[in-house]
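One chain follows as structure tokens, the form predicted on its own.
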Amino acid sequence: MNKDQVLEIMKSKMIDILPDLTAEQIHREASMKDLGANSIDRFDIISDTMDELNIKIPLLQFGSLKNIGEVVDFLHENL
């Protein structure tokens, strides 16, 4: 799996769990926060693609991480 198709199944996630979303509006360099997800809505997302991936990173890891790129690619590092 490359790091493409990490993105489009967050970007999957980030539809479902923000309905007001696009993926048009979804792209590397944006922050979930940026797009309107809170804390819980961002926890989930994470958990959400995680379970897709069939992978277990603790929640945590992901603190210091800016964007949506910068977490496709630690997702995509840990398959």
Second form
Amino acid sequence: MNKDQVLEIMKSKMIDILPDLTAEQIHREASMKDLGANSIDRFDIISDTMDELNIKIPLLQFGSLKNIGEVVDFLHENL
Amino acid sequence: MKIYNGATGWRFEDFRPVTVTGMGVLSAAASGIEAFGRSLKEGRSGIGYLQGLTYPDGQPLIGAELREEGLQESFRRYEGDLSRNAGRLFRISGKSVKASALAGAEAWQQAKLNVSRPEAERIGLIIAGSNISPAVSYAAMMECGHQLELLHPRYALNYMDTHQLGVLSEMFGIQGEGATIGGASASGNAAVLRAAQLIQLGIVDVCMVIGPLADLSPLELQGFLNIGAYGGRSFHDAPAAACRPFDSRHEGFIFGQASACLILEGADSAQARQVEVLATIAGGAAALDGHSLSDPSEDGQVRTMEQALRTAGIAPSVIDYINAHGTSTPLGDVTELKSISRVFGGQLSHIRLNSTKALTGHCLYAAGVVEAVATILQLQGDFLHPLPSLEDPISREHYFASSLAEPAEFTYGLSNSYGFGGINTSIIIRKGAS
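Please give the other form, namely the form predicted in complex with the partner chain, since only the form predicted on its own has been shown so far.
Below: every chain and molecule of the assembly, starting with the one above.
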């Protein structure tokens, strides 16, 4: 699976949790926080994405990541 | 206004009348008020086997389990009436919260609160019970094992009973007073009493009372087995016959899962909104025995029923029907019948008596609310639901329900709920408006 596919999965999870978002708004440079995701939403998005990718990483390790692109890269590294 | 009159406590008629304008229920045997009413009339039990749990001899544990499948679909029809994210909140919630939301939504609709309602600050929310969903903690422990850092952060929110308050208040847009009211197996009645007080005191105009489904883990059920409180060992092949309140072959309680909701409303508010009044909460009382064990106390039960009658301002002879606590526990059943005899003495030959637990199992925190719903359905529908498992009554003095539904015209019903820790409660419900 490549990074674009990971991003697509994450997009679908984000829209599920934040139905006001459109797919176009969600790109590598955007931050989940700026798109309106609160801290619990952000954990839910990452957790739901990991479930689909069938990986388990402690959520605290995502704390320092700045934007969606860095989250996607980190998930991809751990596939 | 005189509100305190010494030893008699408070009289309901001195306060704003408290009516019931909506009901909802979800049980193992039936989903929705109409289906539940039919299941009561038919004496249909929801008791089968609990998945994955066993008696010490390895036989599957008997109980009434509510299946989670299909709940999301059932909720869809209510989503349009609720907050925008109600659907997602429902989806990410545990089974007990889901069941609460469904029962709540049905009652909300019946009370026409989806059409017109007081301001959000005038609506209260009371959730019955404490330690409602230990299965949530058990499942998290099983999933994380020794790697606790994998625990989902949401756990910090949803292990608490008050999570139900948060989710339901968000779904229904409730902003008045809210709390969980714990009273072990008496929680449901305790919650009805607390909600009634909120309305009587004018703190809210409408109060949603939720009897939540108890989502127990194997630990709690094993605890009940080990303390000797759980029944059903002689009924491996006939689970529906395992819960037999007041029958000589009663062996202990049988766990049941259900959620129920009552919408309580000040009579003035119900009239202003022009909604049908289903019943009136005419009285009720709660009292402690002053002991910490599981044994029932005749004195405590008598005191509580007598106090409930006083709060309703009625004589024992006015009660037509008793929805007993009746858990199918030998000591509990005998004690309650003795208490009823002491309070109702010469009236026993006309007071009809049954226990809804015969059909639903013991719904723990929800029991009082489920049984209030069952009482109101019988008052409204002019029937007495059967006790199919009552073959050899332990008393010849009491006028029990029979194996088939009977026509009956009741005006006043009394419903008892008792909890471990010496917690006694009785509520009195009157048919229709006061």
